[in-house]
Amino acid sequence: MAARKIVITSGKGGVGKTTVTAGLGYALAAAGFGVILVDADVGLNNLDVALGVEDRKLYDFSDILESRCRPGQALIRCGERDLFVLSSGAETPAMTAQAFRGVIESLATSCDFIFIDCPAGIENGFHRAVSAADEAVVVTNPAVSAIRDADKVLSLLTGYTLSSVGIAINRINGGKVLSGEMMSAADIARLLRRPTLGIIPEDAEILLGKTPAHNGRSEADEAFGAFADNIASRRARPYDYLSAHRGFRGFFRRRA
């Protein structure tokens, strides 16, 4: 069976799309799935950096298109799990939408999931990435500007033949939601009118550029695990990001 090809996009830069892609990839690989993460941000790629494997890169996407290597040779294994990343490389005339789709299709028989980390904005790179996917996840956060941009991207995605489109809400703070300082995930979902596949709480480790280790010890690990389960099962059961902020312990956590 061919891999499910899912583009992770946002429209607006800075919402944590690449970190979400990396965290989701780790969680699915930890669950036993074969996962390939493709960096589609040509020239500004940093997915391999987020995964901590940038020093192991021998080839990238542009090398494949210029026939300097085969697609499988450009994949970088991330740890001992069945998780790989393909760096984008430099811009080249050979990087057409058709060629991009061809490489993605050639990899689709070797794994369960291919996630395409889409570049920010809605220019050629966006359309090239989306054209290679069958499904889409739009990442946003509680900022009004991010929600507005996510809405614009969702409108653009209606022009593509995608079997499913959902949203992931990143950097949400349960304490601020309960105190009325931040919009809730439910409010964002109502505004965007799409199923919520992932809710990732604000996490100091992630803000410092660290990808969750998925050992089940942190709130981010649990959130990415729930996100991965939704993707794998094609469900939309949002993670309860408010539970850690309720009750006696939650009271002192909010005041900290």
The other form holds:
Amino acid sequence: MAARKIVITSGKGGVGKTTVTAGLGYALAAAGFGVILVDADVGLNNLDVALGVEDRKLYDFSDILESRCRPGQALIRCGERDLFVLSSGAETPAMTAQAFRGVIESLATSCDFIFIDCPAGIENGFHRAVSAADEAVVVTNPAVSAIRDADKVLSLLTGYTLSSVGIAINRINGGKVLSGEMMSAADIARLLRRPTLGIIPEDAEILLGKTPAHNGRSEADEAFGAFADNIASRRARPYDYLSAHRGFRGFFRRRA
Amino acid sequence: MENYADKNFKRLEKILLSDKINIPEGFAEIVRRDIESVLSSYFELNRVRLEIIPSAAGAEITVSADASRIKTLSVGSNLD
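With the form predicted on its own already on screen, would you show the form predicted together with the partner chain?
Next comes the full complex, this chain leading.
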């Protein structure tokens, strides 16, 4: 059976698309699925860096399109698991939406999931990435501008043939939600009116550059696991990101 | 302490609504014609009206039409 092809998009840059793509891919691979992560951000690619394999790249997407290698030869394996990344490479006239989709289709016979890390914005790169997918996850964070852009992207996605569209809320701070400083995941879901597939707590380990392949994640591990479970089972069970901030645990966290 | 969460939620409700108010020119007319086409299979129509009002929950769509007659559904032209 062909892989599920899911685009990870947001509209606004900096909300964590690449981090979410890497974390979700890693969690699904840990659950035993075969996963290919495709960096569709031509020129500002970072998926290889997010997974700590930037020094192992031999070929990339532009090499495939220019017939310098086969699609499988451009895949970089991440750790011991069935997780691979395909880096985007330089801009090339051969990088049309149709050609991009053709490569994705050829890879879809050899794994369970393909995640396409969409570039920021809503121009050609966005169209190319979304056109190659069957499903979409729109990443946002609790910032007003991020939610506004996510809503615009959700409207744009209605113009494509996608079997499902959900949201992932990144960088949510449970302590700030409980104190009323930050909107809750439920509030954001109510505004965007789409199923919430993933809720990822703010995690300083990510900013420190610790990658999932190096087991450097702390709070986000469990959240990505729940996100992966929702994707695999096609459900939208909410992840309880507030429990770590309630009771004694929460008291000592706030004091730290 | 001021509840920023509630404040930002209300801000966003207004922002998302104002983003949706701008329906492209001609969009309502395209939809009205499609609806008129469907209804005219069953009614002799005089007029079809369509109103689209964006709301925080999406859009409220109101269709109203006047017809002078309900058409007889054809049971087939060749009954030999």
